[in-house]
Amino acid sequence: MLVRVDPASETPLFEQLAASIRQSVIDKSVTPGERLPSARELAGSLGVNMHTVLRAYQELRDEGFIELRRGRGAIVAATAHSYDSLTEGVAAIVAEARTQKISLAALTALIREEYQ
């Protein structure tokens, strides 16, 4: 699993980490039951604070992407959803938004409003 962060980005590091791992689960480059690096190991390899990794892992746990088990670490959840059909629908929506020159902020607001 390749995880990248950009310290110069305005996006907090924990959000970048969570997004990177989330994408790996969605595109199936990590599989259910696969063990993720320990927080200490991942933090060391990325040069970030261990608490940053733990916060990302907790967010992913809350979203159902991973399970955190004492002594076993972070494991990709066996119950992780299949996002194939949703990914296709999102791609179509994004393409339509680009055609209509709708900003990402406006599109995100529309999706958030519809979701609620």
Second form
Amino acid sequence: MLVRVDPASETPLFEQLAASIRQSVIDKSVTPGERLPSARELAGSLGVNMHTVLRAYQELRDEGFIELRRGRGAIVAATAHSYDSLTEGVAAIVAEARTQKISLAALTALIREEYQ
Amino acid sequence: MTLPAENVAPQLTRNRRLIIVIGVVIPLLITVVGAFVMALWIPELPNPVASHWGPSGVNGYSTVGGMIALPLMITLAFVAFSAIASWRGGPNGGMLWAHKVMVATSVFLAVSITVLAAGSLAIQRGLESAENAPDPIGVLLAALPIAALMGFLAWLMLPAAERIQPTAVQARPVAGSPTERVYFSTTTRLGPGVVLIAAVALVALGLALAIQAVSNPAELLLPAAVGIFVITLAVSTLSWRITIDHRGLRVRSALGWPRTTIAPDQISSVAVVSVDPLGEFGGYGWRWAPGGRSGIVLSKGEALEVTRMNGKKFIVTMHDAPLAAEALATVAKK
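Following the display of the form predicted alone, present the structure of the form predicted in complex with its partner chain.
Once more the chain from above appears, this time first in line as the rest of the complex follows.
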């Protein structure tokens, strides 16, 4: 599992963390049942506050990617969905947007509107 | 001008002849001759003969037939194993370092156990009973140097070892801003096949210790200590946790020991290589190979290779080596 954060970026750190770990679950570099590093360890490694890591973990729990268990830390959820077909669909949409020169902001706006 | 093609057998064919002659025929010949000589002594030997000595004299007996057959069986099993293991040769048709070790060990093993068995019987010739057979420590002290010399001679008769030049793919830091921080973690473990073989060996070791505990508890301490150390080491080798962050590369066995760290300022370069555990390292686990290479070698295939500032290389096999190499290259750059 590779986690990348950039403190100089405008995106909040907890969101960067959550995005990185989410990506690891989606591309299967962590597998269901696997234990994620403890918040303390990850915070120490990345030089961020432990509460930032916990907030990212809570967000991922709310999205169903991981389970938080007292005393056992964060575990990749066994019920995590298969993202294979979705990943393909998104790739197709992004490719289509690129050919039509539609910006990322416009594309996300389209997706948000459709989803709500 | 035409080359005398029939005189130049392919390297692999020549090597296989050497494996058969040096690694199979010579060891078997030595043990068969040894067995024959021992068989000639049977009329003069007590039955049973002494086969094991403790601090206070003989404490184990065996039939003469067993003493004669044991070197044959052990040698036969080992030469078959080493011949099969080295038969395929290296990727370029040469003989790998590990193959040379196995062939030379076949000779060493055959000489040492044959001399040991024959020597232990020789000192019992003419004895009425094996109870007072003298300690064969002199035989042991003689057998090992002779066997080592023969093994060394066998080594000299083998061709130079083929050096596997792994094609290292240099890793580049992750594309991103210079303020970016990375964390990488993964676990790497032994494949199920190797685990099965190790489990069988460990169960055999455990059984041997149990038998020793029942039959001769007085001499249990040293074998038990060695046995428990070996078992602990083997179990701790099964699974490793690898972590990469601003402190560098950390590798830690599932039991927490052994472990090691390579700090970023010790890293000269990072690459992904393809590793053949048996051919390059002669086995699995924490391994050392010629050419300043060492590391955690648990599976065939991709591995992270770290070149230190002093030129030595540290290798960890893992399924997501390219990602690890990228992360470590990012850390080492800063």
